[in-house]
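The chain below stands alone and is given as structure tokens, in the form predicted on its own.
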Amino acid sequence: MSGITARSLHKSYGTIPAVDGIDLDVRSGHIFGFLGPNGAGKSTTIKILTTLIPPTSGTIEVLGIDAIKHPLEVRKRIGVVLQQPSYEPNLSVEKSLEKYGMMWDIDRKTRKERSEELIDVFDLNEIRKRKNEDLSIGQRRRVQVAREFMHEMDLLFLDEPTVGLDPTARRNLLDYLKNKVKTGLTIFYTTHVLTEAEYLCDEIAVINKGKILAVDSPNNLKNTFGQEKTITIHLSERHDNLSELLSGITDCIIDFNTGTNITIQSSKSEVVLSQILQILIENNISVEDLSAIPTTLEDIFLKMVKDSNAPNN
């Protein structure tokens, strides 16, 4: 079955349309990134999927069930953390996970197994007695994503989730999310964070303007799209010259620097380089060491944004 599964969707805001008649699949038990710049249509394509507003036009199946038509089975059976603060101000951290597993009518023995297990994995026993209000952001953040998982769901949204974590409690969220997906979770991810995306995703939307502008996996993203390198060749000494002898270089972009370093973007970086250091034997010009830098899913959301917001797209 699949996880998520809409056609043609469209949103408009009277005549501004925040998502332009994007398809979309996510297969159940996987990862699925959603990425896009701020304004692109990600929000507003969340909250269409999970059932929060209509869409203008369009389908969507949700595990299944129609969610224009049936929009509380699906509810029934997702979990949705959004970007927006979510916190009870005045409920210390383990009465938050109480209430939430009493608002999903969780027993009382299994809202116990769960709170101090979610309690244990996002880190919160220093700060269980605590109130909300009395957190920091990166606390609270842990604190709403936490309490997201004392229901059982098989479909989980997460829109920025995080925000405000430092290094390792990102890293164990991360990995505490991988897991998860194991068990047969699917979840739906958005991030701006690219490393994050190309760390946990085993597919990636990019979405701007509110179309869908590529999907496929991290690896192939980069293959497909990854074909310009960036070579760095860091001469000896410097040679004022170089700007004459390498003028007849083409499909390339020099960067002279201060006259000892050469850096070469190009998606034939490999022939340029070869050509390059041919000039410089033939001119006796000592090159001390060179780099390949690999693309990155960063660089490669970059372009096609960049691409896409072109006068003529």
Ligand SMILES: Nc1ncnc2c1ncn2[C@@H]1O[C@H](COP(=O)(O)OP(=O)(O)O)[C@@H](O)[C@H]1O
Second form
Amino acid sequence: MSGITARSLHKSYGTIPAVDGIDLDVRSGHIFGFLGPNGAGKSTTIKILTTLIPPTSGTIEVLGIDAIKHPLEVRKRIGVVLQQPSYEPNLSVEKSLEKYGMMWDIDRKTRKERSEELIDVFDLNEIRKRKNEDLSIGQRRRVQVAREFMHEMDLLFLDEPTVGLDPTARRNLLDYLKNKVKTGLTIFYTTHVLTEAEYLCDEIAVINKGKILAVDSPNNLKNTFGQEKTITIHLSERHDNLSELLSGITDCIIDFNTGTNITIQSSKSEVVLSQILQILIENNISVEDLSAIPTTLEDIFLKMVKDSNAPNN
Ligand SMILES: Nc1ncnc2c1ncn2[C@@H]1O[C@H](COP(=O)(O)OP(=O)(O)O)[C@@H](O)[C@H]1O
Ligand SMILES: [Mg+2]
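What would you give as the form predicted together with the named molecule, now that the form predicted on its own is on the page?
Then the entire complex follows, led off by the chain already shown.
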């Protein structure tokens, strides 16, 4: 079964292109991460894919259904947790779950079982009798996400679900989602937190200003964009002729800093490092400390977003 196929999605608000020509292929049974800074177009994309707003142009197939022609068919089979809070102030936590189950026509016995399970998984037991309006933002968010699991679905859309959650609640949610995917669920997950996307997702699309900058697995993104390493060398003492000694080395950017400490950036770090060490040894310059740090996914993400924000783009 297919997950999501979208082609040339556009959505403009007036003259602002919030979504500017997006293609998506989300494989069923996977977690697809939609990663981008504030205002990138993540929520707009989710609203279009979940049939809440129509695109200005483009085609969308969700679970094999044409989502523009048959939005109601799509809605029956998906779950959606939007970014904005949604709760009934006077309802208790357990009543919220119960009511959601009823809305989805879940039988009484299943409702009971599910809500108990969710109260346990989402750590809501202590607050189960408390009204939504008396909850903290993070607690409300947990209820908002938990109640979506009262019904069955093939595809779940989550728009920044961990905002306001403490680290434990965050990790619990991510692990719960991972387990759900093992039972066949497909998840479309937006976040601006890179470590989350890396931990959770099989595939990540990086979006900025309504355009997708890259789509790949976290590992491939690292391999494609992250060959570069930063090498730092600390010398035992100051050497003023370093820049002269190392001037013949290519394929890198060397920063001589204070004269006792050099940083080198290169995508051929092994070659460059061995050349530098050889020169240092030949000149009797002793090294006190040395490190080579691979570029992180975070560096890649920030660089991609920065490049796409550059004026000539
Ligand atoms: N209803 C709206 N009316 C006008 N502009 C909007 C509306 N919704 C979103 N936008 C604009 O569209 C762009 C994308 O917003 P959004 O999809 O919410 O981004 P994200 O979820 O990635 O933060 C932003 O520039 C935002 O200001
Ligand atoms: Mg958003």
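Values in this document were obtained by computation on a predicted structure and should not be read as measured data. Residue numbers count along the first chain shown, from 1. In this text, rigid core is short for the largest set of C-alphas that superpose within 1.5 Å between two forms.
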request  = Classify L49 as shifted (yes) or not shifted (no) between these two forms, where shifted means its C-alpha moves by 2 Å or more with the rigid core superposed.
outcome  = no
ask   = Comparing between these two forms on the rigid core: C-alpha of I65 shifted by 2 Å or more?
value = no
query = By the 2 angstroms cut-off, has the C-alpha of V26 moved between these two forms once the rigid core is superposed?
reply = no
